[in-house]
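This document starts with one chain, in the form predicted on its own, laid out as structure tokens.
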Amino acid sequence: MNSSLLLSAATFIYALASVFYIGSFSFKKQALARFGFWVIVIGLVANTCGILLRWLESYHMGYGHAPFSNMYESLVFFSWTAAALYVFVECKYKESIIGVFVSPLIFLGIAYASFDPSITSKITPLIPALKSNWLIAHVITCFLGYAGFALAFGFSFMYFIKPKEAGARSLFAKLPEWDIIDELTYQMIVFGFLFLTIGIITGSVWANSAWGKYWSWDPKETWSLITWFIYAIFLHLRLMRGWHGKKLAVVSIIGFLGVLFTYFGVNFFLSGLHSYA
């Protein structure tokens, strides 16, 4: 057993919650719910042991650093954060339902790394700049803001979806209530905020060690700014200008698309020193 078939395994656990999880709204049945959160906690398992099992032999293969140096590492590390903090929130809030909404960005973010044949999984050495234990704090800690940011662009989406009036029929009967959307959106964008701010900041401090100064206004570290600013803009629409549902809802999403483009966008059409392309 090797991590890329542990890894090529998550994929597919994680594509399987996803249909059960489809499959429960769909068709009303609370117990494939039940199945799908089981399933994704399987997948969380695999997807861990794959990342440490990585880790491992990156160290035999006389490299031995973090799996967070590539794409393909990056995309694995995202799908792991986004199942574990929705594991923690459906184990909190007990709504199983919003399980839809978020298991297949976990499936196609590690699916994407998995399949995409420009991607590879081939386990590198590190270059000197990133030889710096910076690394793994701001991989970590953007990352973690990154999985905040997806699950809160889920969510958004019950805000267009969800009538104002459901019958006991209606396919969209088994969404949570206004109020759990709303603050099931804005805990996960203060979470993201948070760790993204975090990373920010440790990212400058690597790139004042690495390259002798904290900002340079490399295409990333910019559009991360942008998308900092966008969330930033949200929490001050909230808090301070008392903004609830679609509207802030809209916010999210385009602040997801901001977070799309800082990693993706910048990654294959702008070049620069995060760039993985």
The other form holds:
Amino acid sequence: MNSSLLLSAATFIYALASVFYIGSFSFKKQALARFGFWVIVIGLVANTCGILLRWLESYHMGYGHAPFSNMYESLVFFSWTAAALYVFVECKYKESIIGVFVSPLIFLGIAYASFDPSITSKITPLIPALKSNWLIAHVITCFLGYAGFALAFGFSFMYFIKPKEAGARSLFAKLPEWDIIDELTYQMIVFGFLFLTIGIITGSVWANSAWGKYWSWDPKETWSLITWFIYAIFLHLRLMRGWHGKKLAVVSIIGFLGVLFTYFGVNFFLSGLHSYA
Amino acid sequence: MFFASVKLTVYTLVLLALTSIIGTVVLQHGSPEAYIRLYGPGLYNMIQVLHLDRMYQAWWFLMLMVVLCINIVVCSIDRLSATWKIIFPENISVNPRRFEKTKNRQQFESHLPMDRFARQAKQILAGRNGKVIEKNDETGRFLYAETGRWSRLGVYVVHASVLMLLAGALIGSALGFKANLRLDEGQAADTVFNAYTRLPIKLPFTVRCNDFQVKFYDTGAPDEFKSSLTILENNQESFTEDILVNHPLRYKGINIFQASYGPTTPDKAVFEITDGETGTVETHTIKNGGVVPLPAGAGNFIFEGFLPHYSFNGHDLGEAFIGRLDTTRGNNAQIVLPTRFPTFDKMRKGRFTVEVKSWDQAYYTGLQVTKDPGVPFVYTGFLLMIIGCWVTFFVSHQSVCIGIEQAGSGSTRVWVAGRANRNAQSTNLTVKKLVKQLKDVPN
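Please show me the structure of the same protein in the form predicted in complex with the partner chain, now that we have looked at it in the form predicted on its own.
Then the entire complex follows, led off by the chain already shown.
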């Protein structure tokens, strides 16, 4: 048993969970979503064990570092945080159908890590710049933030498929009430915003101890700030200008595009100091 | 008023987000040649006019920040003067009517007489929330308690933290600097050059690099590199410290970081000189700048220097030694000896062929020297920002009210409801828990 095997197992389990959730939505069978929830929990366990095992393996190879050092490891961790946060939210709000758009995101993260040939899953030694205690704090907080925004994106998406007045027999009748979607989106963004803030701050303090500058307008830094601005706009529009519903969902989706660009776009299109992931 | 509007905040944030993108796409702090090569002379003119080559320092970008600051200050004063009385009231006024239509309101009957139940309920509420306010009217008795009124200040803490951050940044850019320093092993310096302006900056001490070491993983990737630095003051050694990436040296407000490294001229190297006419082969250990006689007294060979990157017909051949052959026949030629191609000098087809046999690789250490008196302000801002965000989003001003009235002989009708300025979920939970506690009141 090694970590790669466990993580590919997690990928397929998440895929199965997505099938259940989407099936539950398409065939209006609540039971399928219930089942999907437990499948996600199993996927999360496999994902957790995979990450821990990979950590252990890096010690056996003599490198000994937390599995947060490259694109592969960060994607695996992204799926983990999103799945963990989703399990928490479903337990708290008792709405299972909201997983219909979130479970595919969880699957896509880890699947992208496994299936893109340009992303290597090899355990490599840590480059000197990453040898710091800040690595764990920075990565965990940033990814909790990303996970919050990913869930908010999944929830906002419902605004664009659910008709205003859904008949009792319609496909969309099972989707939760508008105010619950609104509240969930807001809660996820608040959660993400807090952790993105802490993530930027830990990165900044780390940069100051590694490069001597807490802020150098590096593309990764700048894009994380742009994302932060977008969600700050979201919060002001909702809390101060009374925006809600579809209009606000658009802002949440733009924000998630910012997250995606910060995460992937910067590495693909721009060059900078933050080249590892 | 213009500066007190949230619309302005939103527009400013939108503009900041949009314009920030430019600096991630357009090269920053490049040389004029680089811009002309990348964008052509026409676009370069536009870039210069709009300061897009250093846009995060451009006047219009700073202006946006200033507008944001004024907006924050004016809005905060405006709103705080209105909410001050809510946050710090002289006495809390209770209006049970305001709890009548809350969604979380729950009602039940207790078999206890009203007075006894009220006493117990008051104790429970006081145990949860502290101070309980009691009110009576013709319909019955009300118990009121609240938590987290102060949390309404959280948002002002967040806004203050933004101002603190920007103040720190301003102090840093006015009084601080960022400079690069390249030291060979054994070399010392007391002056560094600003990374942007290239102007010299004198340090309050001298820094000397005693030694540089680099360790590699078996994959060939660098594992760790470190410099042993000695700080000298008034020609006296103050102290010596090793610095690594992520472990800088901080002294007298100046920070010295390990940034990069590279090969530099070795102190000495072993050269093999072959005389093509006689077949004589001689091996010499020569110091940098040293001179040795060629075989058969035909002249001298001089070890002139070292190149980290030798470019030959447009190809980078890597590290190379530079020597000079000065023959008695009057030939005086510089020769280049790339270390990766030991027989390179044979291609010259001269009488003497020189080959570098071995050398002790020497390194220079690339240091980043910074000073930023704004950092304490920025860090205070960071701390305030995290605390403020936490309070703003996760602590709420929550109040609960218990209404008690006589239902019949010896039993009591009770309702419980909660209100909060945010986090309705957690208020619902509070009400649920409180109802459970009240129902469990022993007979």
